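Given next, in structure tokens, is a single chain: the form predicted alone.
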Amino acid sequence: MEAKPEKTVLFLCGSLRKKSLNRQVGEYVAKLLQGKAAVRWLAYDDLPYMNQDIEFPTPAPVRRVRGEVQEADALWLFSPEYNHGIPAVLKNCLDWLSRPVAPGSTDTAIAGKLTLFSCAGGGAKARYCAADLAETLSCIRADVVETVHVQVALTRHDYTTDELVLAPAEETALQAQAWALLDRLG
């Protein structure tokens, strides 16, 4: 009998730094995915700003992150929350990706990919980015997971440590989300 291929989740995360806290929220779903999906980590820190003049022919970076979006089966998102919104990187490749990928084409790497989010912050846990985000993905054409989507509230210990500490209710809440997008990968 033919093993039946494994799905692969792909990570975008939306702070590029190295102790990420929101990385680390998904260092700990990539656990919860081990054995049950594949997960990728999507490298983008090379992508040019989004502008029309440099639209086409497309830039080697740009082509690379629509092509591993597009080989994916799933996107998942985390990311903090910068002025009460989404990360300018962060949305710099929502932007490209949102983008037709030829001249004329109505086509994007983004519209109907299974997606879904995860935000961490201060005491508002991101609720602005998870807004943004939201909208963002919605006007985009993602598919969004329909769950509700985790804020992890970052405390003063994770600031300073750069170690993040889960509550027991975003562990809970972190895994129906993981369940969720498990149900809708088959």
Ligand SMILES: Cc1cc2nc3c(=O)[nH]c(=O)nc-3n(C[C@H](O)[C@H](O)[C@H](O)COP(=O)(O)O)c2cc1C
Second form
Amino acid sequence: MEAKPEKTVLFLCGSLRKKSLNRQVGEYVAKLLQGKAAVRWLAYDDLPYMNQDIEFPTPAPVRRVRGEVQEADALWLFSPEYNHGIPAVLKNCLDWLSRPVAPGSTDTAIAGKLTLFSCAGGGAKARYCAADLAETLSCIRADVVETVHVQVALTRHDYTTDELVLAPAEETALQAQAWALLDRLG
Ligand SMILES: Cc1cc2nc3c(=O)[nH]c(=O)nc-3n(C[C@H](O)[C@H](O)[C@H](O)COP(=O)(O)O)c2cc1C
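Other form of same protein, the form predicted in complex with this ligand, not the form predicted alone:
Now the complete complex, all chains and molecules, led by this one.
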């Protein structure tokens, strides 16, 4: 019997900094998915700002990012909130993904893509970013996995050391989210 091809999950971090605590949430999730799905991180810091004047011909970094999204079986976003919203770099990426892949086409790279997100932030646990992501992902027709989209509360320890320590309840919640994704991936 032929082995089923391994599913791939593309991770996007809404923070570009090297020691990002949200990226560390993703690294924890990557360990949960080990042996069950292949994980890759999307590099997207070379995307130009969305500008309809430069949409076509499609800029090379936009083509590459869209290709990586199209090839993946699912997307998992890990993001802080910046000033009660989605960080501009991540929103810019989502804006590019929301646009037609060719002039006159209705196809986009993200429509119908299995997607989920987890947000780590301060006292309010990045709830504004989580709410905005739910709205934006629905607007751009991503297939958002029905699950609790985990919100991690960053502590003074996390902020001062740049080393994430998840609370047991947060680990359990991330595990539930990972199982919900694997269930949808089949
Ligand atoms: C421009 C900016 C705005 C921020 N606004 C918020 C905010 O609205 N809510 C919040 O909880 N934290 C906010 N923070 C703090 C971030 O939660 C914190 O820097 C976090 O570590 C960023 O995520 P990262 O570790 O993944 O880079 C802000 C940080 C920056 C740089």
